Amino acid sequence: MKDSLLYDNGHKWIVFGRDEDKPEKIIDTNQYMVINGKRAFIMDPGGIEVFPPMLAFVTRHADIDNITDIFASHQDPDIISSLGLWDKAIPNARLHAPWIWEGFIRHFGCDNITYVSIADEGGGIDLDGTKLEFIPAHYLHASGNFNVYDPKAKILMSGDIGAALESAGAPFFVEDFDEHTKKMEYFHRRWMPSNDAKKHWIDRIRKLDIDIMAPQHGRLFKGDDVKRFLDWFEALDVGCANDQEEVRKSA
């Protein structure tokens, strides 16, 4: 696993990923942590198979007792199946996750950590004076789904929106946007089911000041590539599974 500092000005954003030691058929994932004051907040902490390196890497940056909060954007196992292990490591922490997925996420183990339900309209967390916002992203691709926006760092953790499935050796940031779209198109056309939901999300996100868009898979977008992604995603027709000809073209 590798880590990279994304922002450091009063508080820190760190990305963890590119785990070359993961099992071959396990997709690579990006995990994120914000540190502000004496509190640390982990977003989409990953599957059960990445818990050992994640624990080792996050404790290089923050004391285990300072990890007070976790966020799960939705219920997928690559995002939160490590919950049962975090439940033992940080039993006094809180898990912020969509209310609709509580009965499913608890299957991963949640005996000690407090489940804090996020309402459909969103919410946020005050991390020692810095407010992070939970931005609704419903049906992109889960029926209850959220992003995390930090107005101070101008970073949007976008979950599966912006994701690309590629090797663990890939760089953290997009280097050639047009070339990168080839790695995103099938994922977005197949996993994102609703053009209407896509439009609602884009309209909301265009109002935010974003320097970095940080998805849960693949490379991060920075600067002008954030707007390029929004324009590209807006023009993309999604929900292609029922059109087998379109599936073949996209795959």
Contents of the next structure:
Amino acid sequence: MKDSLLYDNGHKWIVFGRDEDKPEKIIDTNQYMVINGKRAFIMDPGGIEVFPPMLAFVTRHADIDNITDIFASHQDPDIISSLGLWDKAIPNARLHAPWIWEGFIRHFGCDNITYVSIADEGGGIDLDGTKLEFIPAHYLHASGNFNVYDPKAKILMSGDIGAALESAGAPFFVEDFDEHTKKMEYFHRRWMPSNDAKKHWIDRIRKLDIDIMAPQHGRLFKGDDVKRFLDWFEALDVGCANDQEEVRKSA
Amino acid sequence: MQKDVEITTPNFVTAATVAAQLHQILSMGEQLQMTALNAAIISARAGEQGKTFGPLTDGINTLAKNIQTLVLDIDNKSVGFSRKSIMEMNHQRQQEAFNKACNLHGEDGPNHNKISILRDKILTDRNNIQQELLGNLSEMGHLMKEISTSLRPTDYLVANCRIEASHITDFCGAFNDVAEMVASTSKQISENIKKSNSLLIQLQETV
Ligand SMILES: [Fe+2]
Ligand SMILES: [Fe+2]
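Now show me the form predicted together with its partner chain, since the one above was the form predicted alone.
Shown next: the complete complex, the earlier chain at its head.
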């Protein structure tokens, strides 16, 4: 696993990913952590397989007792199936996750950690002065789904939006946007179900000041690539599973 | 990265096999009850002479009911065992995850002590669960022994049935059939218990 510092000005953003030791058939994921003083917040901590390196790596940056909060953008196993293990490691922590998934996410094991439901309209967390916003991104792709926005660092953790299916060892940032769209297109057309939800989200996100857009899979977008992504996504027709032509292509 | 995994039957599967096997005893119990009913009908037809069969019929009925209760009791215990056994498997997985995290973090990592404490706690929890599993198995073993014990009077019941039958010429054959049925069902139950018991011992060794 690799880690990389994304932002360091009063508080820190760190990305963890590109785990070379993960089993081949498991999708590679990016995990994020914000540290502010004695509080650490992990976003989309990942699946069971990624837990050992995650625990080993996050605790190089933050004391284990300072990990007070975690976040799950939605209910997928690659997002939060490690919950049962975090539940042993940080029993006093809180999990912020969509209210609609509580009964589902608890199947991963949540005896000690407190489940804090995020309402459909969103919410936020105050890490001793560093305020992070939970931005609704419903139906992209899960029916209850949130991004995390940091207005000070100008970073948007966008969950599965902006995800790309990358080869192992790819750099953390997009270098050639047009080239990169090839790795995103099928994922967005197939995993994202609704053009209407997409439009909602784009309208909302265009109002935010974003330097880095950080998805849960693949590379991160920096500077103008964020705007490029929004334009590209806007023009993309999503929800293609029932299109026979598409089904044939993916078979 | 492909791992070579030796596939062994998980304990909760073996426990379910034991329970399923013992479940067959329930229908054997039903068989015994049918036999008791049959014996009661024959007794009634035998009139005054058949009255001596009353206690025998009751004996078979009680035996059947006792055995069925014991089997259902073992059934519950086996479900409890399976649940705990899955919990133990989870702990094993957790232990492996924390071990790996501990090694990756490194001995000179700032949280090495805290991660080792977590790992050790999971180990202790796992050991406790293993003790509970063993306790659970020994309870199942006791209940199985009770079934065997409750089968003991059948020899006497069968012998008695045969003696009484010899006194009533008209219904001798019918009562001998009853005796035969009880003897063979009881033998089937004993064999079932023997088989289940060897699986139980196997489980005790793998916990
Ligand atoms: Fe997902
Ligand atoms: Fe994902």
